[in-house]
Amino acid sequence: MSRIIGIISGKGGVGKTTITANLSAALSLKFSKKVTAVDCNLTTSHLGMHFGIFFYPKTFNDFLRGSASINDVIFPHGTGVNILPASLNLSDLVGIDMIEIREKLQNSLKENDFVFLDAAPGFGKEALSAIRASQEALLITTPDLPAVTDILKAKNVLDQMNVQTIGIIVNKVTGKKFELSAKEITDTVGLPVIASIPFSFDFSESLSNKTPLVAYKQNSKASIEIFKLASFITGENYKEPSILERIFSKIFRV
C-alpha cells in the first residue's frame, strides 16, 4: 500500500512544488522507490514544468472528471518518477470534483511506495481537497515569521482532519542572522525540523534545463539535504558524498 503524503504550505513562493519534484526524483534515484507525483493545484499547476513536461494530451484533471483513466495521464519521466500533470488550461477546471481523491488515488495508485500531493498554497477549497486526501503531510516553509506563521494555521487544519505531520521543512535557508533557527520554528509550531534546504540558484538552473537538481547536480550542497530527508522518509541510509567526490563532481561537470 503506497503512503500518500501531501507537501503543504501556508502560502506561495516557499519553494512547495519544488520540494515536491527533488524528494521525489531523490527517492526514486538513490533509494530505488516508485513514486508518483501529483499536481494538485489546479487553478496554477507547475509540477510537470519541473520535469520538464509542457505538453500532455491528457491530465489530472480528466481523470477526476472521469473522461480518462490513471494509465491516460501518468507521464514517466528519467528520473524514474511517476508524474500527474494538472492542465494548464482553466476552462479545464470545468466539471471537476476533487471530494474523492483520496480514494480514486488509493485504489489506482496502489503499487506504488510513495504517491506525492503538491497541494495549493493556503486553506482555499483546492488546498483543503489535496489534504483531506493525504495520509501524511510534510510542511514547507521559508525561515521568516509570515511563512512559519502560516504553517502553525496548517498544522492546525492538519490536526483537525486527523492528518499525520511528519514534520517541517525549511527551504531557502540563507544561514543569515535575520532568519528564525530552526528551533525557533518548532519552538513556534510544536513540530521538529526534518530538513533545512540552503537557497541556490542551481534550482532555478535545473529548472531551466528541465530536470530535478537531484539528478542534475547530484552532489550540490542542495541536493544532499534533499537525500537526506529522502533518507530520513525511508528510514534508509544515505551515504553523503566525501569533499573530493563533491570536487571531482564539479570538475568533470566543467
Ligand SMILES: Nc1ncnc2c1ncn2[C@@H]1O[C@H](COP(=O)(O)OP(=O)(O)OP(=O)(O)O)[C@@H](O)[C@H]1O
Contents of the next structure:
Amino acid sequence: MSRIIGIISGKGGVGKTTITANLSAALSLKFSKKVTAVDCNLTTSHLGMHFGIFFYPKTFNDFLRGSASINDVIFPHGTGVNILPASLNLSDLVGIDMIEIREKLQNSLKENDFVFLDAAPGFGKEALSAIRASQEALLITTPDLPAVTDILKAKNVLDQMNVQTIGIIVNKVTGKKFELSAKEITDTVGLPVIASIPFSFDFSESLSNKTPLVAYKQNSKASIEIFKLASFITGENYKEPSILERIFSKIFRV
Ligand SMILES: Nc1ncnc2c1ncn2[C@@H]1O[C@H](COP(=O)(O)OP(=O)(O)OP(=O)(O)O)[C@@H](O)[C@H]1O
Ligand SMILES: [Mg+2]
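Would you generate the structure of this protein in the form predicted in complex with the ligand, following the form predicted on its own above?
Let's see the whole complex now, leading with the same chain.
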C-alpha cells in the first residue's frame, strides 16, 4: 500500500518542487523504494523539468480528463522515480476537475511505497485538491515570517481535512542571525522541524543539468540533508559520508 504524501507550503517559491524531486530520488536511489512523484500544480507545473522531461505525448491532465490511462502518463526516470508530469500548456486545463484526484490516484497508484504530490502554493482549489488527496503531509517553509505564517495556515487546513502532518522542512537555510531558528518555527507552528536544507546554488546547477541534486552531487551538504530526511521518513538507517569521502568525491568530480 502506498503512502500518499502531499508536499505543501502556503507561500510560493519555498522549494516544494525541488524537495519533491530530490526526496523522491533519494528514496529510490539510497533506500530502493518504489516512488511516484505527481505534479499537482497544474497551472504552473515544473516537476518534469527537474528530471529533464519537457515534452510528453500524454500528461497528468489527460489522465484527469479521462483521455489517457495511468500507464500512458507515467515517465520512468533514470533515478528509478516514476514521474507524472502536468502539461505545460494552459489550454490543457479545460475539462479537468481537480477535486477527483484523490479517488483517481488512490485507485491507480497502489503499487508504490511512496507517492508524492507536488502541490500548488496557496489555498485555492488546486492546492486544496492536492491536500484532499494526501494521507500525510510535509510542510515546506523558508526561515522567515511570511512563509512560516503560511504553513501555520496550512497546518490548520490539514487538521480540518484530517491529513496527518509528518513535520516541517525548513528550506534555503543560510544560518544568518535574522533567520527564524528551528525552535522558533516549532514553537510558532506547534510541529517538529524534521529537516533543515541549506541554501545552495547546487540546486540551480542540478536543475540546469536536468537531474535532481541527490543524483547529480550525492555528497553535497544539501544532498546529505535530503538523504537524512528520506531516512527519517522511512525509519531506515543512512550512513552519512565522512569528510574524507566528501573530499574524494569532489576531487573525482573535478
Ligand atoms: N535549498 C535551496 N537553495 C537554493 N535555491 C533553492 C533551494 N530550494 C529551491 N531553490 C530554488 O528556489 C526556486 C523555487 O523553488 P521551487 O520551484 O522548488 O519552489 P516551489 O515551492 O515549488 O514554487 P511554487 O510555489 O511556484 O510551486 C527555484 O529556482 C529553486 O531552484
Ligand atoms: Mg512548485
